[in-house]
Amino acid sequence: MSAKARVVVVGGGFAGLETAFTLRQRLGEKAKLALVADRADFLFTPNTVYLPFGGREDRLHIPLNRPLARRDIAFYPGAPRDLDADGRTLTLTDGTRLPYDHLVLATGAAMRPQEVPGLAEHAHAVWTPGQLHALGTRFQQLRSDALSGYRRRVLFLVPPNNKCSGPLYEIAFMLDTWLRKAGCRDTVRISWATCEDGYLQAFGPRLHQVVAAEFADRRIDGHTGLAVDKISAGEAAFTNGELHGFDLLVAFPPYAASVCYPGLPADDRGFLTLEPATRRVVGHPEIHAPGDAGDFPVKQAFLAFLQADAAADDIAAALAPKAVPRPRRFTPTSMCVMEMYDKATFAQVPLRQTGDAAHPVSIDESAPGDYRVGVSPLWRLGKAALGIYLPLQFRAGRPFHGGRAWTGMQVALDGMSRALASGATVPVPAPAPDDAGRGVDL
């Protein structure tokens, strides 16, 4: 090259942090990098599930000024306004304009809660930390209710088009044994109710197995396949008819684009649409959006990390092919752990996308082996490493995928996936939905 090329990232979240730092890891001095955020702190978001039971936010946070210094990458605070595609140029909010060779669009998803009437207005979101801290305050006094012996009804629920639902299956979990713990359960019905043919349904049978056993010997009355119509005071309604009443009714609400992209090709929720691999946009090689930004029907961090670096190595091997002979494509296998208080579930999960709107991701049977599904208090502390070594990372200014302290924790993760999995490496069956945890009587 014989100019510095440009390259812009837009989002402080997992994949525009993911995508600059490996960036940087793999051009060296050879790029100018710039990133554009709406706030000048990473939220490390998994562990916000601890919020409403009395986590501390703080630590949550990972201011950017240093690792960006650190790495020299430029920071721009702001929003897109405006962008040239032809032209290739960035206008902020703040009338900033960025000119680009590449551009990174990892701008995420956003909460669409006015989609089901009544639920902005009757439910508790679990999407800011704001918000989980409301929800924590709602807690309280239920305990508060419970152990004064009051009877109390709370209904968890997953409309039509959310697109990443895990979280809400801890806080559930997390609430049942917090309110054990407390010696008040008895008095708290908790249920479930997601428009799922299957428990987390993009991540297969197995992991619905568990979550069904899960809530049978927990005694929360879980209910797939209901499609939430509208929610009143009190009350949801579904489309088959069903009525649930609540105290206390805690949803995640539907997803869509956080940002939308006029002129770029997007489906009809504002999702980028993009080639498979390489996380390009369709008809722009120059502009890459990995993570939530995209069209990957599953919203998840460890999927946003691999799109990241699926983008940031083409990116790296379209301006230095000599130091990425080969790059990284994303190939979907999804990594998470779900806390529930007393142990919790590790789940990992190739996935490969169908074409079928209802049924958009399955597991992918080319690779049997890599689907593993174990439940262990002993993944309480796999959550609790993950929730020390990304942090780390991030302050230093290395990708979640770099150097020798990933290759240490993939170990650990593979040998303890290996020994905590269970049931059979290949898929199974699922429920048929009629038999998926309904009618457990609390």
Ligand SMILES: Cc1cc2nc3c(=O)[nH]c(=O)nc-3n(C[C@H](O)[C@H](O)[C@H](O)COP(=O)(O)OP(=O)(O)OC[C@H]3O[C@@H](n4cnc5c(N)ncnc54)[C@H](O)[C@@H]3O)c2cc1C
Second form
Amino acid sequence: MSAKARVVVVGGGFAGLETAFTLRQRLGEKAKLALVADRADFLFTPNTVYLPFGGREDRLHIPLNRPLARRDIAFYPGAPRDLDADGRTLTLTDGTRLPYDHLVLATGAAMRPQEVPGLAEHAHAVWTPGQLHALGTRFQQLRSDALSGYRRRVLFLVPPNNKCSGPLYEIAFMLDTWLRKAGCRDTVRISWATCEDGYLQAFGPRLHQVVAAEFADRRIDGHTGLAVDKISAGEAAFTNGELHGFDLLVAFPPYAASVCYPGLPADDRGFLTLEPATRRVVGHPEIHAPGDAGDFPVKQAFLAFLQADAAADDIAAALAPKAVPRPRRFTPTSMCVMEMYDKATFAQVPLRQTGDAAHPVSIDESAPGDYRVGVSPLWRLGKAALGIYLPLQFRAGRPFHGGRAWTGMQVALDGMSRALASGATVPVPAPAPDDAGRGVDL
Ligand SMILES: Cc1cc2nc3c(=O)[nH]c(=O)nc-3n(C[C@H](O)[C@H](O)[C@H](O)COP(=O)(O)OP(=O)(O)OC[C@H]3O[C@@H](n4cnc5c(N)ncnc54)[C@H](O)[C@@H]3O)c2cc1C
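Take the protein just shown as the form predicted on its own and give its structure as the form predicted in complex with this ligand.
Now the complete complex, all chains and molecules, led by this one.
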């Protein structure tokens, strides 16, 4: 048996890489690190929203081999087949057995379009690069039809149990700007229907107000509190009896865990039940699950990083207490920049879990100065800077939150968010998503 502690990380996304690189930074050669993933590259999802408008995909993929080799992290391509939590051994689909002292499950989330009858058949989903390219083909056709004078209707839809609708808002705003620049916006009717009681409800009343004002300005016909019931060709039916027609339907489907781990505690969508501060799986102090795989109700890359930092510090503190005297704990502050092509919206939102399944998060009012929302063309620079910074860090095998480069980014973002924040508030009640269904079993 090796004298070094063995840490196995499953997942090569935001949470998996951040955990692995932080552990190497914290522990040096004190631990043997291995990473398992079913794909050999990292995908920078936040910038996949440019793909429907002709953005290049190749820059969004970062091959894992070099950064992992640079940090002496062994790579196992493949997927877990069996987890023996008592025997602390993970077995992969090809039969490889990986004994561990600490295990990190960062396998993210998957889509469940089939939960809404007709969604898979009639909607363009926003999830993979392939789907976003296919949407781009439809947008080209839409623009060409509109330029020829044909009236078209585009409906954007957020169904119940979607956990990250921000990218869909970005695409709607970008489509509006893109069509206006082409001179054919007037012949396209853009509508929006969300099951939530406010736009991007988890991010509170200020972001709702900003989005509502943008929708009004851009003549996007927005509807809140509309839960979809079923979709048929050209028509979405809602539970309140309303019908909305469309020529093109764009939706971000319901979420479930990408992998279900039998024997570990999880909710009815397969999201692992965790200790809030450390991201340990409840009852399994040697297993952590940062990122979308865990039970935090909002699924976002920035939150995945914060969870990964907490998980990595918790593991490092257990293995080398002197190396991590003050382990970071997960304090959920969300940060997002929404592209609109002519400007962008920024939101920094301190969140609090309520424990109420119907209203799982609310604004943490103990940190009122940290709740900042603003709209400005300058925020497009913020989005571009993050799109350069993060891939640079990961290519070099460094965590997102690490070193002087991050301190510089943080100072710049903090300064911008203070200078460009708007202080407006509007009270908005929280939604009541209902959980059902499970992910793929291991
Ligand atoms: C179009 C789009 C735009 C987005 N924009 C933003 C944004 O602007 N800002 C933001 O904060 N968030 C954004 N998000 C959300 C963000 O991408 C996720 O929250 C984030 O990827 C979660 O990180 P993760 O590491 O938990 O999971 P993932 O990034 O999904 O990584 C999961 C990893 O596990 C691997 N894996 C999955 N299943 C298996 C298996 N069975 N075996 C082995 N490996 C497996 C995957 O290959 C992957 O490497 C966006 C999402 C989408 C779809």
